[in-house]
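Next up: a single chain in structure tokens, the form predicted alone.
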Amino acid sequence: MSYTALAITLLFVLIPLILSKTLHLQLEKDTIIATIRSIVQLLIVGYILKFVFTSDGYLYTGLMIGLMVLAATLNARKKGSHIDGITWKLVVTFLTVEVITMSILIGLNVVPAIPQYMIPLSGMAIGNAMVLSILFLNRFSSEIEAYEDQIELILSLGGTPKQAIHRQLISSIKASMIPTIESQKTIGLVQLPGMMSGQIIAGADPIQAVQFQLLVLFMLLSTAALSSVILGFLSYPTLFNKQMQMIHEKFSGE
């Protein structure tokens, strides 16, 4: 694709701008900022990847993956500011997802241990883990606020924090995983996934494209489960004090 053809695609950006202006949605500024940021960020990443792919060794690959973990952590921790140590909990979650994912893919020779495979697949795994972590944190906070009295009742009857919050924890984990599971049920019927579409456009054999897409789908299903469960079980203990009492300030935002 030439830069001229790419510039023409900016017509797609004009549509939401015109609609926002016409309907007084006041989203023009955000749309323009999002467009400029996406162009700048992706071009920078493109040149960085071009350098990494042509370089030798795993140092730059490790740095790229570390940058992904850092960016995902900084973005997701905003939703869990009421949880003590949320930053390191997110780092542990993302690193665990990355290690398990790459151990299976590379350790079992599913894909070769080269940057062209490791970086894109790591980005998909960490990115999905980030989204699922945000979904989990949002739902977990809502569940605790809605059932605070029930949690207090279980604690007053001698229940442990794990027993008191078990229902809310499991419900939040389940809710954060549902979008991933449901999207896989209609994959190929409602939409052709990104990796598969990209490979087909690039001229790859459709069957090979499907095989790689299935690899990604199965990997994302695993990251969905791992990220929600790991973050959930790391987070809930910090919502209670040493006397096994719920710390109310964490839910009230005080």
Second form
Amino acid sequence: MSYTALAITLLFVLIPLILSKTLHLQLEKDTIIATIRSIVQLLIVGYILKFVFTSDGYLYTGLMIGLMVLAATLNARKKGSHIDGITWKLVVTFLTVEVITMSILIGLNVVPAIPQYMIPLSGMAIGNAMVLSILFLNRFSSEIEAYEDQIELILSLGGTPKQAIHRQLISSIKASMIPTIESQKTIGLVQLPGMMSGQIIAGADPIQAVQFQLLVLFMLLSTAALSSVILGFLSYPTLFNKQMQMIHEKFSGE
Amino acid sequence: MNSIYQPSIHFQDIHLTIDGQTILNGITGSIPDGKITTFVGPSGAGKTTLLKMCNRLISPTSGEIQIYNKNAQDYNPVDLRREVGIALQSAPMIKGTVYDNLNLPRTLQNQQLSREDAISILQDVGLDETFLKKDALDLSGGQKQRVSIARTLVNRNKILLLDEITSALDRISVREVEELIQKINKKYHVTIIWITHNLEQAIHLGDYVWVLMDGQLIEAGESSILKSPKNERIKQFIEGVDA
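Having looked at the form predicted alone, could you now put up the form predicted together with its partner chain?
Then the entire complex follows, led off by the chain already shown.
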């Protein structure tokens, strides 16, 4: 695609801007910021990827994945500010997701161990883990706030912190995973997934595009389960002290 | 408290400070074994905090609590909470049936409450077996409070802590719950600490009373001291409640 053709696609940005102005949605500023950020960020990523792919070294691939983990952590940790050590808990979660998914994909020779595969697939795995972590942390915060008295009840009856928070933990893990599972049920019926569409537009065989898309879908299902479960089980102990008492200020919202 | 009775709980110079605010300030006293002791006092006096310290849901900043002559800190919290039960003011119900709620203390120990035991405990709190299958969240305030007490009793506690359990009940239900607590006290020889705003209740039901104000124990003695208090602050508090 030429830069002229790309420039024409900015017409798609004009439509929401006009609608926002006309209907007083007050989204003009956010729309412009989002557009500029996406152009700048993606162009930078494009040039970095070009450099990494041609430099033929695992060091740059590792650095790219490290940057992804860092960006995902900085983005998600705002939602878990009431959880002690949320930064390293997110780092552990994202790294575990990355190691497990890449071990399966590369270890079993599903994809070759080259940056062209590792970086995009890592991006999808870590990106999905980030979204799942944010969904989990949002839901977990509201669950523990809403059911504080039930958690205290179970402690008062001689339950351990894990037993006390079990319902809220499971409910939050399930709630954060449901969108991933539901979206997979209708995939291909309503819309073609972005990666698959991109491959087809770029001229790839549709069956091969479907195969890669399935690989990504199964990988995302796994990252969804892994990230919410790991983060959940790392997070709940920080809400209680060594005497198995609730640390009340951590239950009272952000 | 000067008493010929063996204490089940002894508080020694209990202080609690949270974010620079004094919640409890030097509480010292004993709760007699097998008796009903009421905690009375204005809101914010520290009654619920002191109650929750008895089963280590809260710990003091300084001071020592002895439960049956053993430092509360030396108990495993899980074991202590099964010995010292608490019925919370809000009577929270978990999602499910009344049976699920009664069975909760057992499931926490990987056991199951038999249907016969569940019916027997329900009858103890004045409810019949038809309640077993009812949705706990659909119960009235009074029924929830009874189920809450019944659920606490499943652990066969030696000490029972009651946090304003009758404050949301109508007069008839209050009377029934009062009789129930007296029955439990006599039948199982359970030590009971009962927080109440109702001074009549404290006089009629309690063997002993503690009057707490501003985090301090102002007066402790037989319940009859509420009839003719000598302390000026208690007089003012009683007049305020009666007014």
